[in-house]
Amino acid sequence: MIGLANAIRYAALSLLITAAYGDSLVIKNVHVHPVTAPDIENGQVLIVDGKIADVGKKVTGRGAKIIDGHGLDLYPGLINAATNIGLEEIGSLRDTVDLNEIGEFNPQLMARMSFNPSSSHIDVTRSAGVTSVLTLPGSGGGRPGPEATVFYGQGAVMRLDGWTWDDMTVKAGAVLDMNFPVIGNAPPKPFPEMEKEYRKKLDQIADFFENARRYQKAKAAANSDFKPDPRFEAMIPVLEGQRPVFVRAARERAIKEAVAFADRQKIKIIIAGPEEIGDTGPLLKARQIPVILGDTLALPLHDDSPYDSRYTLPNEFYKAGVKICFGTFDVQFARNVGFQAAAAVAFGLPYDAAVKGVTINAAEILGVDSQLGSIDKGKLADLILTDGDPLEAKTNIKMEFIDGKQVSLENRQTQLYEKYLNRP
């Protein structure tokens, strides 16, 4: 009886383990690149309820599904720090654009319920191993004019596989959109005007910020006859350190203003798309002020500049000691972020920065580290199978993983190239 006994216990106790490994997964004989930790070779992955469970030469998954990757390579997904995706469709078309709301102040705005779940730019940039993005309310890179819009609204962090928005967001409100004004550098008008408009821009902005603090102040004393203002309590999280505001600056004056501002209004900030370095780089590393570079491969900022300052400009960054990682700033690029930063390569920025540029670093940046960009026990599996460096275009990425689901590599272009290859 006893036997029977503990035969009966450990066949339920094997059930359960089946139970909870059923849905798991285990990748085992690939090369593991964490990112945050040294690469394993011939290593293992245990993924559970769409959660990386154990990480190294050999896991326990009983029951699990086993993927033999052998030969392959295993890093996390990559993601692409400054985009449109999910908000511009067409950009010829304006019923296919969901960008810059009219109006100067709009941190209420949030990207995410603006998000098309099915664009078919989703596709095309998770077949290139890009597994989430910041989208971003407002259009362009870092060259604001001092007549733009002040607050586009706020950027989300999304997954790149799901049904609805709210299945596909990661952090809602991860940043605060913000086109920092500039001096123009153009007629016709003259220059003492330009500069006066930038100055009241600059006021009208401080003016904002100090509305709401008095909001801030007045709920925190309020009875329950307080009405809320949607554009001020956007601007709580801001206030109180928790929001950073993505602040649009291509220029070393502006970048300098910018921290200049952000000094004064004691708050975080990022600087998105500088275009030039100038003497800021103690400046921002003394701040502990990250950057979200644009593109690697463009025209220098000025006519007399060397023909390689753009390119030159991620190792400049690295060599200052700011952190940074890569966002290409629209839409139909969006699946290049990795060869942006391969091509820094090319021009000083050491490999291991750019791999951490469009993995840890870019989550690090976004607030969202605790989930995304290395592999490590209990981030979300978010996961590309490859067969070689994925940064380099000759790479395949053979299966790709996100929340612990695999998901298809198809997308129009593939869909295309089947088709006229069967051509008849």
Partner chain sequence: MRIAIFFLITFAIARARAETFLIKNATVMTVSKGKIENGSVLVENGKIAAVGHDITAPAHGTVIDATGMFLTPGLIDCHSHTAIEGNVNEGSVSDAAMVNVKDVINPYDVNIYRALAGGLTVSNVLHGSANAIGGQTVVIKLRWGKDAEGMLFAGAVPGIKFALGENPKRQGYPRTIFSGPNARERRYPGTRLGVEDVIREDFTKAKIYQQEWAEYNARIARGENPIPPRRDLQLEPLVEVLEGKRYLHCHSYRSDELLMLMKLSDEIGFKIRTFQHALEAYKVAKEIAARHIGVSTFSDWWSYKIEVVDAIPYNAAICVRKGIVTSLNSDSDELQRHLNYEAAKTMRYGGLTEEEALSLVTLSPAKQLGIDKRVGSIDVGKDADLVLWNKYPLSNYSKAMQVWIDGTKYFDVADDLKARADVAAKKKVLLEKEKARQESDKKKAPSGPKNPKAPGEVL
Given for the second form:
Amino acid sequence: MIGLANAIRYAALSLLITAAYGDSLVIKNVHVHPVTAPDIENGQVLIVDGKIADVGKKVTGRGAKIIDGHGLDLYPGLINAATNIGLEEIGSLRDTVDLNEIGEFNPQLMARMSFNPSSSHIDVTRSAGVTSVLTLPGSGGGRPGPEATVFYGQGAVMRLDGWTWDDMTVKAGAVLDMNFPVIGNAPPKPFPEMEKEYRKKLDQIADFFENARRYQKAKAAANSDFKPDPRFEAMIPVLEGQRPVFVRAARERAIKEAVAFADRQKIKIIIAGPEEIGDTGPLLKARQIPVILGDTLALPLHDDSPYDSRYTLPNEFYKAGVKICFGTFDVQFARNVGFQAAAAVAFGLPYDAAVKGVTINAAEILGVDSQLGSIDKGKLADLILTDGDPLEAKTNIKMEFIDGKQVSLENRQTQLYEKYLNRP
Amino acid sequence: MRIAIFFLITFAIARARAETFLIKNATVMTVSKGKIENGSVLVENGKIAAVGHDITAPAHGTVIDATGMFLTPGLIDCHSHTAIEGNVNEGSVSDAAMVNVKDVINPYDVNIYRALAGGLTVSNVLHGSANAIGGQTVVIKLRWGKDAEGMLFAGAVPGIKFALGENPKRQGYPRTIFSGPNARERRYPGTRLGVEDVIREDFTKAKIYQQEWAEYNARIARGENPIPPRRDLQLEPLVEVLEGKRYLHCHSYRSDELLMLMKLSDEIGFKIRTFQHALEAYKVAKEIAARHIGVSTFSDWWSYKIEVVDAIPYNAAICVRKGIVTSLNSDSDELQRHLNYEAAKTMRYGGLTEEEALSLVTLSPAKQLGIDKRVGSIDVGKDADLVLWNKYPLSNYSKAMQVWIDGTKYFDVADDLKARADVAAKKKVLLEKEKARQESDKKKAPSGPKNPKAPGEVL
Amino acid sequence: MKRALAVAVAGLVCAVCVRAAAPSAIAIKDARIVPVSGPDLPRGTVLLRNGLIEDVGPDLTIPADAWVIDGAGLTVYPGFIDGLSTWGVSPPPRPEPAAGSNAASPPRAQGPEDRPEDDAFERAADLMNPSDSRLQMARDAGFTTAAAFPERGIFGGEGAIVDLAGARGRDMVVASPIGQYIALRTRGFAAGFPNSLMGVIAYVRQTYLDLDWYKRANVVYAAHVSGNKRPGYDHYLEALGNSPRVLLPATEAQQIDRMLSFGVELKQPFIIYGLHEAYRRIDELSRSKTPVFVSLKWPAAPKDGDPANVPDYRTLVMRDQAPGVPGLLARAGVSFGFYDDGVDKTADLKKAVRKAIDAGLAQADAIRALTLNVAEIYGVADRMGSIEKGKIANLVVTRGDAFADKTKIEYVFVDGQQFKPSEDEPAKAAGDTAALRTTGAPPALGPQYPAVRAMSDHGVETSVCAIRACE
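Mind pulling up the form predicted together with its partner chain next to the form predicted alone we just looked at?
And the full complex, kicking off with our chain again.
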């Protein structure tokens, strides 16, 4: 029983290489799952300066520290493409939540600069094999109706290890978090009236973009009188197509409207948290608009929807040729992102698409695929060593590396576990 | 061979009444007696008639070839709010013992069917947690298609919901949503101290009430003419708890409050059947185990409020190791659809064995609800509540294919597929009819004043 | 707006002017007569005198003093009866908040013993307002009578059978008490007990247990005063104890199941009202022999709804099947009637009944459901519900079959008083109950005691204007 309690510690200790293992490291005797290439049985990975220097049947790392993987599986670290980690500690305590700032247009707000590097969610999520996350400044909540928030601010890709938020930033300003307005989010009014309200809101957004463009032009032709404005400044990467807009759009109509909006504004968007596909598949495919899916394990939209209509949703987007990845849109269950992908497999999604949906596809959609998402030469060495499929709940994460550095799998929960398991 | 054997393609069985059938070549996960590879289960008259390797096919009945598939007992959820019509909480008072979930079971709640499709067959349907003493609870079988009466698990001991901690005291806070221009009246209690007080006081009242009836009956027996005591629906359930006729299921989180109720129960003399959620049960597992109280917890919930900061996904595992009858519950219309996935998490968090993990959502909740002689494992004589899975049920890739309750099939993936096409077609017709109705209503002389508003004009 | 004002002014003017002469008797001759209690008379005469049906038959001798209406081409039906209505009932005044208290609502109830939402003691018979504009609206649709109830709270109060015209409120009352109106409604979370459906059910259950106890305790006390604590006086239970039956709501199938067993549990004679999903429970209703009232507010798509909100299958089935319920009930032999359920336009009322007929309710069954059935359910068939000698002269006279497309209602007789249906919906005058309902304001003083006492009972009016003068 004690041995069981110490399973994690054992895994850590028996394989632990001291933090100061130098600049290069070889992980050998592992089943490598690069995700972007065929699996390598009994393979090896060379890590130099925190990056993957080589991967194959045999790598040469002169003077490198060696870790024996004992035939375990090596995967790229999982990516959760939608969370609020670092910005929310205890959901019901407003003082510990830094989401949904007041105001409709806040494109200048930056999630990463308020990311709490000591949040207990970081350790807990990391120990489940999630090595990086998109942290968002919004939660889709906030005020409904005409004063609903439009832009929450910028989300950042964060690695779940480091001393400061600065260390932990993989990509600042990765996305602009947007709450797409919906018709009829207000108390019941006749539909035409609500639609009018909605159109007005869209006009407001269009005006904001128009002003942002005027600002952009004025800045380009800048002289000494030019007055900078943080809000419009933050829109320039969006207008230039450098920063995709993370568009929260759940229903078919909202998705279509969001696509039309992106067409009009000529901006790059990601559809986030869709709850149905309707006939949006071809629209999204034609424009190569990717989708960040929320929980697969969710209730159907309508009483008479098929019981598995949310379970099959990932596969429906996949079949439509849309690039998908997974996010949990929360903090509490951020560690379970792999299980959400697995549930989609139970209901039709090809297994490879599920794995990619928590690794390389997430990296591509968030624009960090040059650094993350697969075991490929040149990428950051964010790796997990497991005793099986990382999407399965019964699988254990045995060892984990972020930027080539082995990270602790301990957290407050494992500490409490050991403490109380051994209570006399 | 005069035996009529129907080697049906596994799922192509029309829904039938409780029938005789044999499931063969399945991996049978009995939960009570390990796993039987290539096993068979014979069902007769709604009961499990035989379990093993070589069971002769019945003379009259169906044989289901479940090669490659897994058979488990129906899953059991010890904490559900599914099928409650109206508000889940009678939250207006700190003691709502007079209300009864049994009165408001809605057999048309589609979440029953959705849960069934995830292998769930039994639910403990509970009142919410807004009050120290909540409403009465009821155990149902998810017999989709039956009326409310037909859902009830006959013979299951009824329960009552208690609640400790933040939820029952929330309406006593001087601030939060209870202040400002729309201030609501505060309700006692506003602290954990007050929660204890409410429970103590009301049990005290219940004992007096019990006494009043005893005295009344004694006076009647003596030939006197007393006025009978007024029947009090708020106190009667507590009397039943005192008399062991009603199970006490207590929503709780922190170890201090768990211990508080245990000490109070020692002092007053009532039994706690289960602690619900009990996310810090692992801290007082010894005390809980000593009193034979069950723990029905979450797999990995935490951090949503301050009283769950010390919640750990190892809670179930520690409780099991300390000898507590432990279950995992859903408390959610969604989560109840995949309690098998929830159970699998305890293999990662705490290293439970496959059978221990599966028991958390089958035999153990059955024990907690006092229905383990009837359900919870695949044993001869038990109700034929069975689930056939396409894959190893503790895998996140598994899916329930067929579900039986009392030997009657209530879910079949193949039937479901057929039914959805049927409903879609019928719905299309109904929508067209509705459109036609609307148009004909418009055409007919408009009702009301002779100058009706122009169509689309905003009223 | 202008129009409404004009009618209102006309009403006021009339109130002090016209008074037509009243005939001592009226004979409707050569009309088709549908007595409901017996076979139709293809050609006959109905004779009215003193507010009663003096005689009916194929070959009546018409007395010399009678004013004669040529009934050729006309059909005479008993006046229609609404099974559960608030027509004519003024909302009871709310208690004034205590001085200095800024809370408009009563104190938060702590449990059943506080009797929240309990108006059991209110009696429709004491609250009748003959100037309620809905009376004319209802008469214009052929309704002469309603089982009227106060409707506030969970225990709404005691109903009365009322005729839908009269000089004073009390003149309208035919029978009282007839039943306690129960609504399983809840207020907001902050309003106190009960705030859930299960809470309301527990509350009603406890109240009837209390009633049972109250009765028994008083019997014991009366016989053995010494040594027993007095049971006390309970205003609410006194009222409940005098009620002959209870009305329970159930629209959906599971609610019907629930109320069928709850009614039995309460040990009271009961009626179920609502019934839109009763097509799933016809057998159960038939077996239970429980009388029911079907709501005429058929479920329908909301106006100005979001086109993207496609209703679910069950809702669609209910919208499609609900109007078929009366036909099914009739064929299964269930004793049923209709109630307006807030439908407050003449044309809509007619259209709603027509829907049930189109969905399979036989014309004769529809008429019976609107007349004799309701009278039987409330035990007043000895005085109304059919065209029989000695019954109250409540009649509807139509040109064509009632509820057929082109049919026009020519006359309505209430207590022998003749009304000519208006082509217009009545204007809502200030002080109308209907208007009060939305504002929640207390009623203006004394609608039951009109300042202008225009005429004696049972007078026959010959103009629309004069009818308003009755106020």
